[in-house]
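Take a look at this single chain, the form predicted on its own, given in C-alpha cells.
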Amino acid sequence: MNTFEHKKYRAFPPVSMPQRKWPDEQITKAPLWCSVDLRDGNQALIEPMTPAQKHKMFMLLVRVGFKEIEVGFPAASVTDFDFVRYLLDNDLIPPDVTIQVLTPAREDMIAKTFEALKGARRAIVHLYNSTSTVQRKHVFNLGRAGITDLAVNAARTIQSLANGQPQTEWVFEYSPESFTGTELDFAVEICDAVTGVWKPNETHPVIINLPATVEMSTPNIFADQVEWFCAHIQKRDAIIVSVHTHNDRGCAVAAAELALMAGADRVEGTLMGNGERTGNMDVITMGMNMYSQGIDPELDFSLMDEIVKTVQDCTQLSVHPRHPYAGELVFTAFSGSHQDAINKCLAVREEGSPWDVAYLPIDPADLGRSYQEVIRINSQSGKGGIAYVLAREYGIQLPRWLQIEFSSKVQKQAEQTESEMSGEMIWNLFKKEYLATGFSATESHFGEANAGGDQYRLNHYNIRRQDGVDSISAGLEWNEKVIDLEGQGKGVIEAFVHALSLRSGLSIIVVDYNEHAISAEKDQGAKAEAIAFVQLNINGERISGVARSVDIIEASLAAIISGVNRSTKLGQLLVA
C-alpha cells in the first residue's frame, strides 16, 4: 500500500484582494525586533538551557542589539519564573532593553506571571490563546463567542494586576494563536475585543502578533492575510502590527518579509531560526537580508563566529555549514568558475566602492571573516582558485599559463585523495613539482626539484655585455660533474637558452617568462624575494620552470633550469 496520498491534503485558500498594496512596497527600515530564543527557541531544545546557558544567551542577544527579548514563561515553568527574578533582582537588564514574557488566558498563571515581574522597570506581557478553526473545534470545543471571553477575561485579568504594580511601565501584547488557521474575520473580531479592554493610544500602543504557528500557505498568501488584517481592525494607529512565522514550508524568512511589505511593524523571531518542529523565523537570515540590501538592520552581526559558537554552546546545536551568512562555507567557493570569476572581481575591486563581487552577495569581512575562507579547493576547483590560494597565503602570482597546466596536477591529487587540498598541501605539490633544487656554489633556497632521476643544477654562471649582446659562460653540475655551456643572446635569457641548445643539439625557445617580487612569505624558513616563470618549448613539447631566490637572474636561470629537469627531451644530451 503506498502511504504517500496528496488527496488527504487541501490546498490553503487564497485571500481576496484585487486591490493589495504589498507587491508594489519595497522594505527601506529594520523592523522592531523581538528575539524569543530564551522561550520559543529554549522550549524546542531536547536539552533546556541551564540557568548559565541562559545568561550567556541573554548577554549576547544584549550584544546583538535586541531592544524586546522574550525571557520566558515563567508560569508554566519554575526555571523559567527563578530567571526572570535573576534577570531583575541583580540588574542585568540595560535601560534600554525590556524583557518580555509569555502567558496563556488563564487567571491563575497570569498572577503568577505579574509575580515573576515585580520590580521590573518596563515589562512585556504577551498574552495568547488559540483561536483556529481546529483548535476551537477539536481542542477546546468552543465556537467563536467561548474563545472571545477567554481572551476578553484574561486581558481584564492582566489590566487589573498591571495597575496594582504601578511602578512598572507595562506593555500588552496579544497573540491570536494559529492566526493563519482563522478567520481573518474573528482574527480581528477577538483582537478588536482584547483592544477594547486595554484602550491603547498612539502613546501607549499595545503589541499585537500575528503567528504563523504553524506555516500554512506561501508566503504571498501570509502577506494577503496581513494587509487584509491591518487594513480592517480598529485603532491601527495605536497597534503595534507583530508577526512570528514559523517556518514549516521552509519559508519562514519569506513570510515576515513580505508580511513588512503588507504593513507589520515588529518581527519575533531567534539567531539560526532555532524553534519547534522546522524552527522560527531566523532573525540573522532575515536581518543580513536587509543589510545586503544597504538597509541597516539595527543588529549587529559583525562577529559572526562569535555569534555562532554561543548559539551552539547555548542551544547544543549544530549550525549548518551551509546556512545562510552564518555556516562555514557560505561564502566558499569550491567550483572553478566561481573561484575565477571570485578572484578577478576582489583584484580590480578598489576599496569605498560599492560592493559587485561575483558570487558573494555581502562582504565576508563585515561579518569578521577573512578572505581565506572564501576560495577553498577540492577536485572540482579550477585554476582561478588555485592561482588565488597560492596568492593569498604565499605571495605566488602565477602567470595564466601555469595556471592552466598545474590546475589539472592539484585536481588530479584532489581526485586521488578524495579530500580538499589545504593550502600547504597546494604549496608542497608546487614546490615538488616545479622549484628548482638551488644552486651548488651559493646559499640559495629552492623548493624540491621534480622526485626521480638525476637533477641538473647551476655551479656558477658569468655574464659579460658586449655591443649590445650579451655572453654567458656557466656550469650546470650533475652527478659531481660539470657541464660547461657557452652562449649568447639579447639578454641573459636568451644568451642562457642559446647556450643550453648548442650544448643538446635541440631546438630550445622561450615561449613565455614571467617574474615578480614574492609579497607573502609563509613559508618562514624560505628567504627568497623574487620568483621566476618560464615556459619552454624543447622540440615541440611544452615544458614549464619555476625557480625563487634572492637575486632574480638566478631565479631565472634556475628557472630554465627547473623546466629542463622537467623535460623528457633533453635526458642525458647535455651530459654528452
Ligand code: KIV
Second form
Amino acid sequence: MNTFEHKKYRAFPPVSMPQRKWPDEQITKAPLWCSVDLRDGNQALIEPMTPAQKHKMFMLLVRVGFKEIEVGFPAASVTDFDFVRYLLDNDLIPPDVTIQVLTPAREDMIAKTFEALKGARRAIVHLYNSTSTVQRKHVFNLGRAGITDLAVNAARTIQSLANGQPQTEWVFEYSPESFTGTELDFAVEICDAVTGVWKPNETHPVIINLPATVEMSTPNIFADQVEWFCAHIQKRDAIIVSVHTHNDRGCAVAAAELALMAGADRVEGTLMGNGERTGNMDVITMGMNMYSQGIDPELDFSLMDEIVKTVQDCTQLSVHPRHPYAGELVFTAFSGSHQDAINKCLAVREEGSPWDVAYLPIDPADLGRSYQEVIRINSQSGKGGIAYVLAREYGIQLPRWLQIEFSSKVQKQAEQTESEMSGEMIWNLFKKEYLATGFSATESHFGEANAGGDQYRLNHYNIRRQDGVDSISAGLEWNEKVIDLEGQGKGVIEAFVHALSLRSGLSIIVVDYNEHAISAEKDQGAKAEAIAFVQLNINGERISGVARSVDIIEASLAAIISGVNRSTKLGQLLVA
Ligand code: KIV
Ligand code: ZN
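Since we've got the form predicted on its own here, give me the form predicted in complex with this ligand too.
In what comes next, the whole complex appears, and the chain from above leads the way.
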C-alpha cells in the first residue's frame, strides 16, 4: 500500500456566505495585541523557560510595547504560579500593562488561578474549553450541551471568585478552543452562553478569543468564520473579538490579517512565531507587515537584533536566517540583477521621500540593520553588487565597462572557493588584477606586489605643451633597465599611447577612460588620491588598466602601463 495517500484526508468545507464583506476591507490600524510567548510559546519549548528567562522575556515584551501579556498557566505549572507571584510581589508590571493567565474549565484550577492573581491591580482571566466535533466525540465524549455546561459553570465560578477579590479590575476572556474545528452555530451558541453569565457591556467588555488551535483551512475560510461569528454573536458591542492563529499550514499571519479585515479587534501571538507544532502567529511578521504599509503597528521592533537575541536566549531556539524581517539574511541580495536594482534605487533615493527600493520592502535601517549587509557577493552576484561593495567600502567607482570585466573574475574566484566573497577579498583581487602594476617599485603604493622585475613601471616623465600638442618623454623600468619613450598627441594620454605605439610598432587605441577622486579610503588612510581607469585596444585585443596616485597625470600614465603589462601582445616588445 502506498503510504503517501491523499485520499486519507478530506477538504475543509467552505462557509456559505455569498455576502461576505471582508475581501473589500483594508487593515488601517493596529489591533489590540496580546503576547502569548510566556504561556503558549513556553508550553511548546523543549525546555520551558526558567524564572530568569521568563523575567527577561517579560521585560522584552514590555519594551516592545505589549499592553496585554499572557504570563502563564498558574494552575497547571508551579513555575508559572511562582512567576505570576514574582511579578506581583515585586511590582514589576507597568501601570499600562495587564497580565493575562490561562485556566481550564475546572473549579479547582480556577481557584488556584485566582490565588495566583491575589493583589493584582488588573488582570485578564482566560478560560478555555475545547468545542470541536472531534474533541467532543473522542476526547470528552460529551454532546454540545455537556460542553456548554462546562463552560458556563466555569464562567460562573470565575465570576464568583472575581467578586470575592474586588480590589482587582477583572477582565474575562473565553476561548472556544479548537474553534476552527467547531460548527459555527455551536461556537456562537457557547460564547453567547458564557457572555450570558459575565454580562459584559460596552464599558466592561469581555474578550472572546477564536483560536485556530489547529490551522485547518486556507486563510480566506478562517476570515469567513470570523465574519460569520461577528455577524451572529449577541452583544457584539460588548465583545472584543480576538483571534489566536496557529501556523500548521504556514498561513497563521495571513489568517490573522484576514481575520482583522473580517472584524476581529485583537490578535494573540508570539515573537517569531514560537508555539505548539509549527508555532503561533508571528507578531513580528504581522506587525512589520503593517509597518511596511504605512500603518503604525503600535509595537516597536526597531531593536530587532536585541529582540532576536533575547528570544533565542529564552527559548533556546534558533531564528532561521530567512525569517521575515528578523533573519540575518533577509536584507541581503546575492543575485546580480537584484543587487543592480537595489544599487540604482539607493543611489537616487532622497532622504524623507517614500520608501521605493526594489527588492527591499522596508528600509533595513528601521530595524537597526545596515545597508552594509544589503549586498553580499557570491558566485550568483553580478557587476552591480560588486561595484556597490567596492564603492561602499573603498570609495572606488568602477566604470561600467570595468564592472563587466571584473565581475567575471570575482565570479570565477567565488566559484573556485565555493564561498562568499567579503569586501576585502574583492578588493584584494582587484588590486592583484589591476593595481599591483604600473609604478616604479620605489614610488609604488603597492611596493611588495610591484617588487617583481618582469613588468613595466613608470620611472619618470616630462610633458611639454606647444600649439595645443603635448609632447612626452618618459622612462619605463623593466628588469632594472630604463626604456626611453617619446610621443606626441592631443593631451597627455594620447601622447603617451603614441610613444608606446612608436616603440612597439603595435596599434594602441584608448577605447575608454575614466578617473575620479577617491572619497573613502580604507586602504590608504586619509590621503587624497585619484584613480584612473583605461581600456586599451592593442592590435585588436581589449585590455583594461587601473592605477591610482596622488597625482592624476601619474595615475593616468600608470593606468596605461597597467594595461600594457596585462596585455598578452606587448609582453617584452618594448625592450626589443
Ligand atoms: O491554541 C489554542 O487554542 C490555545 C487556547 C488555549 C487559546 O492556545
Ligand atoms: Zn494556542
